[in-house]
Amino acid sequence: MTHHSLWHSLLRGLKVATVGWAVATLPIGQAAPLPDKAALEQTLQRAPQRLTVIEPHLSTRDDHVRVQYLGWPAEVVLDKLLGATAWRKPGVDVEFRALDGYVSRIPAERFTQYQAYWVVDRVGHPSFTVDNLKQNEKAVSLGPYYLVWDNIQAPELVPEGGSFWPYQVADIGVSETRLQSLLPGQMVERYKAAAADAQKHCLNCHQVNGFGGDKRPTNLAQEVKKLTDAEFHAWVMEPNRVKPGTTMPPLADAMPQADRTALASRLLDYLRAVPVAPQPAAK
């Protein structure tokens, strides 16, 4: 069973009161499926707009490709899936499940600092597309949906690359478990930031004690302690070096190289220093 049936599966039983398509009571921490296009534009009672981005997947630090979707603002959607006030409460996370088993979980501030899309077609392609050249993939399905950032309007986002850009997303919710998942004890003042990049950087795919996504669950509170400094930052900076073919991408490359490397340095200092949760004991 692939993750994005189980998730369903397990969704099946859930009890989401709902008015049309738009959530109602969604409970902290569960997720729901979304619905298909047709009934979320009938729900959302306007057509989609076209926008144009900066497409992280097609560019490169010299080469800014820029494509053309249409979608909804970002915040229009989700106040209609999730609540005009659930989603916006300070500490939140909104999470987007992908068919993959991507998750992305992107702090509900950022959406009132810069505008997001949530966009289901590509002008001018002959289908919803893109190939992702960072990891080695051609004519990647976007759909269901797909969110991306006005980073020509916030060009400060451009070095970022695909960072919190989720495609082939399923399901939606809200999320408050950051802090005590990633920020145990009293790292909450030393590692706020480094957590932040991990989460933004490396905890869509993989995990830290549980939290993060379930592409490839790998526990980075565990496995990076066993590799050395310079396998880190091979790893991370050039990972089709390491394993040609890897589908991991290379971390934010279309920062500038010191960056990069500074970045690296803070994610390792944090993966070390964040403590291995036990494991549950086998029944």
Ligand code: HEC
Contents of the next structure:
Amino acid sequence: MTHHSLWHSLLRGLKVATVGWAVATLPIGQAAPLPDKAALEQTLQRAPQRLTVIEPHLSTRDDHVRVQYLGWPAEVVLDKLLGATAWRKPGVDVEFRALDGYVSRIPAERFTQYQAYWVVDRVGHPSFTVDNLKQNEKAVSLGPYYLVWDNIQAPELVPEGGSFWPYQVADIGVSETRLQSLLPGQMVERYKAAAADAQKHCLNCHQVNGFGGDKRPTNLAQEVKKLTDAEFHAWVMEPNRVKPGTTMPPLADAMPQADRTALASRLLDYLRAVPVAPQPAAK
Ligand code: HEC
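Show the form predicted together with the named molecule, please, because up to now only the form predicted on its own has appeared in this conversation.
The next block holds the full complex; its first chain is the one shown before.
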């Protein structure tokens, strides 16, 4: 089998299980709608609780801004919506799709390692919104649902920023396909970690050969090959400097600078190495 036909069959095989009653495999994007807040509260038979987090969209490396939200432990909600066994498997990602095409694919293991909350309101604030400083956006609506992490109990999560904090979550699913499983054979071992980093930091908006989000669905396997090292680094480290007012956020800017630079270099190596699939599939 050539790489091209391998790509093709893998990309066509990209499937998700949908939520609720209709647990079937459907192409991504056709998941059943989530229940609304009132229906969810009724199903869970308990009121949402208060919790406090360091809000990554408002915080910088030196200024940690705490925000109080109302929500339920995410595991409880995922068990209800996806079934207790479907998503609790090693190697699967829980996929959160936002209204604007942003997709967060979060490894299932992370939910047992860290405490996440499925949030429905902000406490002591006139609306369920937050400013997204990194994307130059004010009073961004967070509803219907927002996924947050207890980064006060687990301060090691603070430098990661907001990539695993999807807001405006409109549907969820379980995805058994990871980007690294789409890598041609000999690339898998070498680029596994970099592909996971790309999934986390870039492919919630962009795509690699049809895999990723729809917020800015350009193929990074293609786009990045047009850039020099200097252009790539300048863009991902400080997009707002290259293009003032852009909504592309800087790469993990709560991390120490040296770690960010190293991460950017790993992403660049990987995105240059990954072959461009002949036709974008899986759309
Ligand atoms: C929150 C969404 C988001 C994330 C996350 C994101 N980008 Fe972008 N990116 C954008 C948007 C929006 C544009 C268009 C920017 C503009 O023209 O103002 C863009 C533009 C680009 C471009 C120029 C090609 C194009 O599509 O216009 C490249 C290359 C790029 N991004 C690379 C990356 C890399 C690499 C990462 C991960 C380190 C990343 N982006 C993460 C939203 C995102």
